[in-house]
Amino acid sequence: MSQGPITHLTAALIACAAISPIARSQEAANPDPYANETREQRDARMGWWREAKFGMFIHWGVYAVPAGTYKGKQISGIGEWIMRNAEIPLADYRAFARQFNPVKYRPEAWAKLARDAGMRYMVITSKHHDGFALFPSEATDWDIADATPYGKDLIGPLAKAARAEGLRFGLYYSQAQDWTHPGGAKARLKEGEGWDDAHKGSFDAYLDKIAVPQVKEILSRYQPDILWWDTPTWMNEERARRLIPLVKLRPGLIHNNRLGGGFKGDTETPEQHIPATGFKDRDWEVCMTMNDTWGFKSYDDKWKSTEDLIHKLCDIVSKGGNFLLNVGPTPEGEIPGPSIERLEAVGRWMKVNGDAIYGTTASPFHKLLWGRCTKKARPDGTTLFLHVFDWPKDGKLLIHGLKSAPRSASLLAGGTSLQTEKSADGIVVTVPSAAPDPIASVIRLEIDGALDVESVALQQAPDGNLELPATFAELNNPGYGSHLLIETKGGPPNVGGWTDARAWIQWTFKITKPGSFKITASVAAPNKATVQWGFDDQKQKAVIEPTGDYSSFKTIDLGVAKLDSPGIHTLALRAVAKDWKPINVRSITLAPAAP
């Protein structure tokens, strides 16, 4: 009898049988297949992802049918959470599946749209928190094949189309939250709780009967390049250990940090915000919506502009991250028109400026007031790409802190050569009067030899004083509802929009004359507020008394603090969450004080 083909799953099981006792012992201690990976192995595995920089996220499922409305009422919150937020009974929610019939689904068009937008990979929700699978699953009948009139796999055709366009393919999987299958986790509820009797069941049994079998199915069947876990509700180490070994079913798989149980995965995943300084020692990827929802919501028209999306892409990449930008298709299988329009516009920009995005690494500069910078290493030096958002009106672009004299400078669009000269503060590039691109124009600088940069622009004056202006502040917005921004109307720039007490501000600067400093702040505060501040890891509190309104700035004393050593330091300003009232901040000043 001839032997049939060996499947990926069978091959993995055969390989497991051949593992040595020592390897088995190591696996028992840490079942993460990458636990003992060398730096060289990790760099090789992560190489394509670090090169790609830009990907498409797709949130699609039964929630696209109600599209944000239940029983005639618009439900607040993001579209794909409608079942949880409205506490829809299972029978009512399952009925929506009979209207999920994506006859207009064209996976080839989706893949081409992503490719033309300059994206290099796609990640789609194979199963979201409502428990509905976009693939035929042997573990349940709550899937595309059994619960809908469409009755066909949605994942396989997209995987094929993506790869035909040269894209890498990834799958999102909600391993813990499941609002349909008995025992599945539910945000904001304790284990065992639910809003429907059908929810009753064991979470551990859910993991064994649904999550583990389905992860095996998607990894063995579709061989994704990425597995995107989400929300480790009710997860612990013992539970995560049932899932983490499955990663080895797809050699080379990249997975994120949301499994739970202490398993960090490969990537950090800041959601709906850009970390002010990125992540120093971790690969990371910002996931973000184009409007205010992930899953389709018929009345959400708060679309980000093309300019905003391109600036966000440049910002993320300049900090060393990737950008995973979401679309939420309709129940008929169409990507909304505003998403298509924006992706096409981003694609036109990427066709001209993609070299400044793909394969680049983080900026060597801490802060550039006119835009962002990315870089690429060359055998004989470095290429810097200057992403200029605010084109200089006087034709002179100062690259503050650059000490290396460029061998050449040119516009990335068209290649026009530009003149450069040294100044006391860095290198000045003479540019045309009109920006080549109204959103972001890119200048290429070729630097020979070692790159010499004074990365921190804020430095102590000879008299020991130091001003930290709002324009140099690092704005840390933690996510939904957080809107710190630089306001420029009505006087010098200030940090405003501090409505979220989780948000915080930080400055990085260089001290040459350490010692004790008196700290003052120029603030505007209609109401009394309390802040926490300090150098590096120091923490002090200060009360901000009302100044009048948000445009009435006064200088107030925060206190005295000490810096014992010269070098790079930070000063952070945070809200004290209890009864937080927003303030505007124009600047912080450090003045030498008696010990």
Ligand code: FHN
Contents of the next structure:
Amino acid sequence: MSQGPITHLTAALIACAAISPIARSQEAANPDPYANETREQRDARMGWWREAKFGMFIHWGVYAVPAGTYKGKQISGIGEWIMRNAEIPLADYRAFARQFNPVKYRPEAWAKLARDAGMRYMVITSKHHDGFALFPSEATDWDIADATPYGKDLIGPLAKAARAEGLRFGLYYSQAQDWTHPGGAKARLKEGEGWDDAHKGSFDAYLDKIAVPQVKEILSRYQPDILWWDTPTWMNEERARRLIPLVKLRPGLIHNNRLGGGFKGDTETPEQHIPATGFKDRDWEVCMTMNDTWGFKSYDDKWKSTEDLIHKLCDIVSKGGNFLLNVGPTPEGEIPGPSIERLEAVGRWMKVNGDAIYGTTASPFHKLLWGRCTKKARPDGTTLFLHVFDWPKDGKLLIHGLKSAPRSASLLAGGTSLQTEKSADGIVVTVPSAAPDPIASVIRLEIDGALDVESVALQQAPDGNLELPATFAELNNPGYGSHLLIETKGGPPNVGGWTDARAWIQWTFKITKPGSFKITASVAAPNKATVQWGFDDQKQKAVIEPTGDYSSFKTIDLGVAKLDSPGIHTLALRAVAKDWKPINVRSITLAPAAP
Ligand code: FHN
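Given the form predicted alone above, produce the structure of the same protein in the form predicted in complex with the named molecule.
After this comes the whole thing, all chains and molecules, with the earlier chain placed first.
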């Protein structure tokens, strides 16, 4: 179906035809169009995305009709996976499309909602794992034009509306999983398996007949700024090689790391969790739901609070990432009310504090106990934005480790000037007694010349001892399921919620007096548990005997380990996965020991 602008496609095809034999043999060696990109070219291509920081993810499709319920039964799991999780036969699932009639769809209102929330781009599912295309596709009749009463394109009008609002526009495409077209990949099943006779077929034929033509269709027709691959189930390098050259159909396209086959793409995509630190030399984007589902589920009311969402945005940006926050519209074409309320509230905060988000880079500080920091380079210095979550009760905000004396300090909201002074540990800002914003108040510091910071706050005491408290722990959480968190009920804070054995804890600290250290931990362990711990790449095991309940903390010996050199080091604490029993951790202590 040839809709929309074809000028870019034509240009790209002409460019392909004009490719020299040398270029063609390079392509055979590595078909990734960006394989030989220079640093400057890459920086230019990623420029708008790095500036943007905040985007809207939209998961929309036929799954919004059952909305989490099949044959009267609530199906557990994320809403858009209902077909897979309930193994719904194709004929039953196809019937839902006859009720997919988004007559209330107002793409202009969606784009405005995103813009007003402070978002700078959107990414919508052009085809999710159920194989249903939200665009008219010549490769199938399982699409909006042929299978629904609505009968017309949903993607083109959104692309237009987004661009009219000044937003960049991206398309998600499930290149491998497809639970409808013959041969499409299915998570948790082996290649060739399915739950319906109609699934029979070859995955390679599916790629050639559906995925490749549809990626061509969406890239040429809508000219998206982003292509968001997902779940490389059954993919391998040879298969990915059929798709990756298509990226050049849209010059400047940004695509993620989920194609498969070893192609890294442009962005890392941590899902449903915020990494403890950013990714070295890689762009990255956290994608996250506002409740517990991507696709609309009528009874999922586990909404994150506005405060949580704003803190997450600040946290992600302070680590150098972008935040792609999801909405799951209804089959009528409406974004759920709780999502709208939250986006509007985030937008009010962004209107005042957007300068502390857009175009900023990661914090120069490893950890700040009262909030987060972002920074922006100026030709003659640096602007630091302090996102204060916990406003100091004594009116003194210590920026631990900042050595440069700021030329000025002010509240971002309203511009009131603030006094600063040097202290032994850093710079102290005198702030008004009440926080200007109950969620996150931003203080702007202008620093002239080179920025001088001691990025790591945890350092040895003069006697060589070092305490690593829970509040300074970096919490490394897997994407789904329960997450490690800092618990503050009763006594000093501890790391808790360690029910997932894949989660792990790390501290980063500075050593001035290297040597051997005796390591002890303050833990509460209702059951015997085995942990693995170690400095940097070292690994040792320790068995923790029961201490009582989750609030009975005892100091236990982990062992002795050596650090040979002064400088920044880490200590990691991991669960030994086999038969893991959760523990709470208050702190780790390093005490100099005889070598
Ligand atoms: O399986 C999908 C899921 O439905 C959703 O689309 C997310 C978004 O990142 N991606 C996959 C899981 O990683």
